[in-house]
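Take a look at this single chain in structure tokens; it is the form predicted on its own.
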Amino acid sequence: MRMDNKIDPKELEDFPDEERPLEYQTETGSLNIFGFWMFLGAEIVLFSALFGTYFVLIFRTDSSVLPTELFDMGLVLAMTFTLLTSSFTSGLAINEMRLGNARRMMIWIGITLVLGLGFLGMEIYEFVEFASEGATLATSAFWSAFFLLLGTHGVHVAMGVAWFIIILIQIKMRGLNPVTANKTFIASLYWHFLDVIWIFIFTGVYLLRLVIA
């Protein structure tokens, strides 16, 4: 007969640590967050490679249309403001989540989604305008690197939007609990990561290209 008080690790999920933030209250939740940080490390490698390719090809415009002729800094600033604001609203959603306010959390996530879709709309508009002026993937090495970098970031933003929509559906169906809170927190981390990548794009792609033109 066993007389010790040890708990099987599998049973720890039934005893959440309520003194910790909701997303960290289970062992699985903490491991999921750690694993996602590892995933972000791989994403950093991916974007580092794309940035490296872009900087190597930054002057390879050949005789094609120059980026300084097409870059609309008013639009770029609007895109930047929109995406950074969405990062702020995502943070507010996590704050409401930790306070246990599911309804307010969902409202802030909804606002984040609207801002994310607005960013994507402006980016698609920019790409269409560039293509109409003769700047496409096949135009030159510079434009290939440009569209590859920004397009990859845009696809990630679209994935983040879809991710938040799925989370909203799950919270609506299952309520706010350690599992849904963990998923929401990880999605918010992902969103903040994309905002950081955009800051590098804004600085290294748009501003730098205008300075060295």
The other form holds:
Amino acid sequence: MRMDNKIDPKELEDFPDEERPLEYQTETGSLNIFGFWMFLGAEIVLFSALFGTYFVLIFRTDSSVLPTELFDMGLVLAMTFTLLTSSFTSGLAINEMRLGNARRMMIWIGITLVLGLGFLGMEIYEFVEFASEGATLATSAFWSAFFLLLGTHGVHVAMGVAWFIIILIQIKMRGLNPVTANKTFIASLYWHFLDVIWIFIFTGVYLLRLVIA
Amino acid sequence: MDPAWDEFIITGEPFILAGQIAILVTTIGIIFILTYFKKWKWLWNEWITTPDHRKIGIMYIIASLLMMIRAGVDAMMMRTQLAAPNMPFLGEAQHYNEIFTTHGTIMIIFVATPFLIGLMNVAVPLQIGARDVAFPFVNNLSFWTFFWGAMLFNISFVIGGAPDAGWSAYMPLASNDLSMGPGQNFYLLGLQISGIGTLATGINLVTTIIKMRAKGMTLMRMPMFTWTTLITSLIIIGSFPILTVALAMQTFDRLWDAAFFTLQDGGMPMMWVNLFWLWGHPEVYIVILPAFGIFSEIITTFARKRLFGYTSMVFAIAAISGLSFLVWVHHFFTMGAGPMVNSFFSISTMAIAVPTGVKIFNWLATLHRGRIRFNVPMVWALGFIPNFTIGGVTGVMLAMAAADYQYHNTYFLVSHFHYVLIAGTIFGCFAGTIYWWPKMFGVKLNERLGHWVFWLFMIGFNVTFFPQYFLGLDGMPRRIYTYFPEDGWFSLNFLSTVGAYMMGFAFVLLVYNMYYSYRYEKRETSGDAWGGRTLEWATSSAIPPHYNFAQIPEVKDQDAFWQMKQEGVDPNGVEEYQDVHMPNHSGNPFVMCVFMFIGGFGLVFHWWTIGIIGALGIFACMIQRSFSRDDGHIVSAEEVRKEEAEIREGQANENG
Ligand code: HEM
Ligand SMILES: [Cu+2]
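Rather than the form predicted on its own that you just supplied, could I have the structure of the form predicted in complex with its partner chain?
What follows is the entire complex, opening with the chain shown before.
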């Protein structure tokens, strides 16, 4: 496999359709992308149910510690910035993929990964901090909803990181071909989606607390 | 909660002991037969690992039938217990609670839903002229999540204790305080595991239908069963994630002391009720729309007429699917939402009757002046129309919020949903199975026995459930385990039990017919067993070759195959054979789902290590899958040509 710049020409011979981007060139590939959009539809429903629960329980803190006492907006801003940037870098990776630059693409994926891990680190730090102040899953209905919503998002991010790692190894092993390109494209769709969800969390969970008690 | 070993396996209950012995004997029997006839390899290679939509469909149907037996035995026990006042049969209320809970849950989640998914698997790829579904690997995975989820749910009654909070599992009844022991955990994890598979099936079928239709099959030329499958799959995508979330929340409440539904920590029990029915009502449409599709296919075939009002049918299903997300509160009018809310949901519920009525009239109009043949599938379809209508009319009665205060949670409600679920969904499953049986096994089910089954089942059904409307109006609540002679409910209850035994007998006869027909009925020679109109009947042999069509047919009409027959076009008259691309077998999904089962089992008993082992196993399988290079395989044009030639030769010999 030539890793330095272009797509392995041997692999390309099997996929002579030059018109379409690499990730759409096999039939399975384009089915995968369509199916993944359907999956994202289901994910939207999933997160809607979680947000719905969160908003219903938003004042139900019982007698426990209040979110206004714990939320650290500086940290949240850093998390937001990290995740948004990672979404951008994963977009750059796809751009390099379209241009056929496997090496640069892998670098951008690597940067995305580092940012994703950074986000996760901050989130874990935040959760540990909250727990030490007495806010856990079992504290009150509000905190249950908070941890379920953010935890689900966080687990998704962790899965995304693992997924990108697996894909990186595959590109390293097999080069950039319609199969690996397809996987990278889908993983990046997923990553952007998590970013969108985070924007809702940022506004609906954190910013909202600045204006309501 | 760490149950001692002597509490782990349930002991001291005669019925459960009988169940345990039956399970043991069956398991040993199956292992013995498979070993004796050296069938293990065959089972693994031909079935367990198969990506073939038809075989996966057959496995779904067989598993659903087995589940129907389990839940049917539950039903018989309940009806026996209620046959007379103060019956000592089941002993105590607890036992009865467990039985109605498992009966309801299994019938909805492990019978109705997978049965229909099985029929979709068998018919839909053929109807749209595809070689398989979009994601065959995922299809196999879906089946095994359903299977192992069902197993996890089912072992509860011998290990640890069955759930007892009803199929709707309302909080706080289903909380640790009121449902002690692991029973409810089995419910939560069993449904969670199988729910993943149902969602995956929804995605799979939408992709298949949108992306893989034969040339010329526009959306408005799709067979009605394909249409209902498409819409049902969209409802699945829109509703199952809600169930996922609700189940997760209750699991967290029970396993890790979260407070979603716990009042004293600020939680809201009503959250559960809302989320459950936000999924639950769409779910009842998930199990009825495909049945509507099946009846549309059968009625057109046996009335030998084009479906009346095709376009309005499509709009009706679309309208029903939209409305199905806007009516969930009708399940708890009595829980104090207030007059405005109740009025809104009352009206939206009644609105559903409009598109449903449109469909009924379309079927009647299709029958009008048709040249009707009374084959068994058609008889079921004809039985469906009036019986289902009774269920629909009583549904509209229930939809009147003010009146529902009288009907709610009485036997009137019980009768309503059995009239829609049995006369709709179950009639549909039976009719579809009988209709597509020759596609699956190359032989028709015996018609004489078939008519007997229909009449016994249909009459038994009405004898069972019609009296229940009156019991309900007379004030008999649902979910009670006994009543007093003074209540005056004895005679109707007794009648109801007699009907239930009739239905049970009819079901046994149906299963016997499957065996009988396999042994003695004449084999089908052509692919067109009933004089069909849609593409699944256009295959070259009775059981389609594994690639379905040597050459994908070109569709020119809504009744594609009918039109070909009219114009004398042979869909299998292929001039030049082409290579065919087919998916590979894989054992990965089976193993992955075994790990889901193991992990789920661990969580049920709070055995975290086992839970983690399960999770690691699942991840290992996913990684294995990601790294495996699976592009399917090519069946060469030459092989296809040979296989088709053999099929033709066989047919020539048969026809002498
Ligand atoms: C004309 C169409 C229908 C209307 C207006 C309707 C209306 C209703 C209403 C208002 C209830 C709640 C009654 C109560 O709890 O007091 C109900 C319950 C129920 N319906 Fe329907 N329904 C219709 C069709 C269906 C169909 C097609 C199915 C399934 C195939 C179905 C399955 C059920 C079930 C399972 C329940 C009870 C669930 C439980 O409490 O356990 N219904 N229906
Ligand atoms: Cu409903």
